[in-house]
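The chain that follows stands alone, in the form predicted on its own, written as structure tokens.
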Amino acid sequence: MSRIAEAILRDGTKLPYVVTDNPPSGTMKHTYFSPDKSYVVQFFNDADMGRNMYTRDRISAIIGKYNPTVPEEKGGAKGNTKKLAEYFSGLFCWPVEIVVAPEFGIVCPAYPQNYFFDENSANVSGLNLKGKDKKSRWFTSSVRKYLNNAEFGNFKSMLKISILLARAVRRMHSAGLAHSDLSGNNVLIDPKTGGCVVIDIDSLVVPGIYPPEVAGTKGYIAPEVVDSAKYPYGDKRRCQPCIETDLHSMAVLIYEYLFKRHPLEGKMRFPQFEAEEEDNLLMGKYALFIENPDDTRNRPDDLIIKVSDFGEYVEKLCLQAFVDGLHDPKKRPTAMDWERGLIKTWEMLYPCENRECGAEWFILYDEKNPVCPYCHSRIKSRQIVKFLFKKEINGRKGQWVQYGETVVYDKMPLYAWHVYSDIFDDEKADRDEIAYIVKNNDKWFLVNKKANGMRSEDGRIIPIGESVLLKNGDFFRISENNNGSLIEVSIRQG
């Protein structure tokens, strides 16, 4: 039986919420929805937290001066504009207020509807997933077999989720914050749309100011934290969650998104130890990357898709995270490293031409062997087209240096970061389509959608709505602005 109750905020405002007999509950909080389900009221399981001034001050700071989902002018993070606040509101479920009665708690916006399973999400009779959160583990662990195939999206959507997670973590870390419990439970994803949202923000760590309250979730805790958990709290030898441990947790999640497996769960075992101690060794002191190129003891026998199948950037990041940085936190790639490397990988995406391929997309990093690693289909096109982006060297007019590239496919859109050398594909970038690619009778055309000053190889202006034929070795500019990129066309016969 449900009933309406009221939560009282710090300023005396009263918010209604629906009390139910069995509210969703986690290790730290239990949750009630508002009548219109636009927000949730969460009460802490430990009633003493409300009497702890440290906890109240920390959550007040998280809601206020550290909040990337609120503009600075309204009390949010420093330098945060309305546009940035709106963007990051889609990546975080950030607390917005403190509840002081009837219990201590917080108010958070509700997740968008696409982060809840519906009545058609399960593929097993009798399994009712309707209304359950789309936690990452549903899509990356063995329980994925219970989901309808329509829930899985494709490789492109999982790569997008990986980029967004890296961006969200980069935003937290740039403010000096650590999540402390990034895991398959605290990041919700929607592979159908390529969306993700980081939740359980109220446990954020501010190094040197607000220490961690949780150690993390099994499977995502950094090896140094697992290995030092034997020491008591307060012992200097005990490692605590921080930005460096977040980097391990984030890397595990990204690896799971891309490969549907855990990077440390292989065939290595220590049968002489009890199960719990064995788990601690496998995730702690003796943790070993299943794709470690120099030590194959933990490599599964059925490893088919490998880090090398996704190009140099993914391979380098994974080896840096799980070989160089696995037991040396200072060597782990940062969230920005992941964001930039994954975006460069995104520019090598290519649609698989096999309609039965479940991945639908793959990374075309090897022009000499353009084969989808999922279904092993070779692209039928006789041409592989790439754009090589060049920018003018400062102070050296007419001298250009390459700074990026992208693989071209039919109907591919071009955005500001393809056109202007000083724009990066991040939260600040304009996402309006400027031009697009069309393939017709084995010929490739660039269509001008809204670029002023777009010119062909021979210097002819290409008006909006018209196109230019792409030929191997051509050089042209989409924009005449000083920051406009010089694009070289490369067409390789496959």
Second form
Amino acid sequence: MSRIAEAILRDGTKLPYVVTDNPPSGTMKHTYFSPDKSYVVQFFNDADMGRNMYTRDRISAIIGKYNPTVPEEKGGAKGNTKKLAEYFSGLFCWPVEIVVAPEFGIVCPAYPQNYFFDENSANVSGLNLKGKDKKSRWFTSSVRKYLNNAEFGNFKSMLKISILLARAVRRMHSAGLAHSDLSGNNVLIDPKTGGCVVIDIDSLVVPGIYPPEVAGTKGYIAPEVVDSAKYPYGDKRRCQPCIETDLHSMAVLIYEYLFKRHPLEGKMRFPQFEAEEEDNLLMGKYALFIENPDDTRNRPDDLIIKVSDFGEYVEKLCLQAFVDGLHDPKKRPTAMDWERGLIKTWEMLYPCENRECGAEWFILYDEKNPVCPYCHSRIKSRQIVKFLFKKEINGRKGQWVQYGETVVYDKMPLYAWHVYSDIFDDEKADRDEIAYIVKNNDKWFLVNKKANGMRSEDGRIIPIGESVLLKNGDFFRISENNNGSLIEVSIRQG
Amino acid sequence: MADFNRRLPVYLLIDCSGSMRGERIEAVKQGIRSLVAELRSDPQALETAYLSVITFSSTAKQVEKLTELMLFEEPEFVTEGATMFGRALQLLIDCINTEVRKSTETQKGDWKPLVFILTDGSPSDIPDFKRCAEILKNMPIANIVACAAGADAKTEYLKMITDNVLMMNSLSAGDMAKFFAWVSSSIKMTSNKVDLNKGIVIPPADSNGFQFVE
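Taking the form predicted on its own as the starting point, write out the structure of the form predicted together with its partner chain.
Everything in the complex follows now, all chains and molecules, and the chain you saw is the first one.
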């Protein structure tokens, strides 16, 4: 049975919502949809939450001056443009309004349809997932086995999701906000399209406003929080959720996306303790990375894909997060570190030539041994093409220094961040394809799609729609504009 | 990858005495169906929660052994006779002792079990009931929630087992649906969240329209 009720906003606006028996509910809130399902109205399970002045202040700040999904001119975060607001609307399900009656609550946009399972998502009868949201946990834990293969995407889409999560968290942290409960339940992902959306934003820790007592989600709570939970609320020794604890939760999520396993759940045991206490030790005081190079007590016997299989950046970030920073929060890589390192890793993506390979893509970091770690197939052409990006040193005309590189593959698109040294692959960058690669009869070509002033090695202008043959040692520029990178072609036999 | 999962054992103790016959037991069956469907759709609950059903009438029977959610099949509920509640508690104690796994060097031990009891009467075997209620107090159980349903249910006996006693005025399909929805959120919350102080979190009942007995 359902009926339509009205939520009254601060300015008196009335929003209709559909009241149902047993609405979907999380640990903090329960949710009702609007008649057209374009937004949701959420109320707190504990009605006292809403009577609390701090909660109201915190949520007003989240909706207003800290909101990256609304442009500044419309009351959103400072410096937020329309374009940025649009971009971040895709990464967050950010509350947009406060409900004052019939009780305190919030209004959030509904997330796009691709974050809901459909009737074909499960591969077993007796499991009806239609309309359920795609919590990360479905894709990273043992219950994966119940999902249809079509749901999983590939390694590239999981890496993209990792980058987007790092970017979303970086955006929150740069404003001083901590999510405080990042987990496999609060980040929805769609591996099919490579998208992610962070939800349950209302438990954010806002600077200067009393933080909420969030219990946290099993497996994602930072070790220092687990270990200090023995102290009562208010005790100074008790660690509170903050940006550093988010960095642990986020690292766990990214590790799960890339490796489909938990970084701290290995074979170490303390059987003399009861399950609850043992778990507190394994996730808290004695937490140990399953891939710790110096202490292998927690290493599973069947560890096939390892951190080193995705190149130096992933390896370094994981060791920093789960070895150096596991018990030393200040040493954890920041969300910006993760975003940058993962993008450098993205530039080493290479399509696996084995059509049966489920991963479809791998990280080609070792030119001498270009092998997919999933299916062990080696690339057939044995020819590895890379672009080395160089920029002019400030104040020294004609002197160039290398600042980045990318592995080149057939049909690879090139974007503004490949063309200009001052553009970074982030929310500000223009995402139009500028040029692309074509491989034909073992020869490699660069095709100009929309660059004005692209020049070949010998200085010839390459008009839009035409291509240039790439040879080892060639230097060329895609744009003559200021900050147009100088690209060196490297072709090696792998 | 080896299976490192801890299980969350959940025991449902269902009164199947004669008075539960007809609509009441149908409402329970429907409730358990929705409970299983709801838990299956939560990844963490699906991963960790294991369900067992013990029924009690003139005797007590474990009609469904502790089973993972995807393999759970609806048991048969035969309603007849008296309310041998004490025997059901004895069976619960035996099941917990044999089914709940302890930690070993190679295997993670199970979480402490959750127990949900539903009755519409009072025990016919009071001495057994009292003896087992005492034993249960010292068992490694995370939480016992007992629900007294209908006008004849006696909360004073339930209070001997646990502090968490719920009152439900009727056993209508609607009330039963609410009760099982609440059981489902308790299980979901226990499998997802840790209240690091108490070890277990139970959602408030008042938003579901029934109340804990003080």
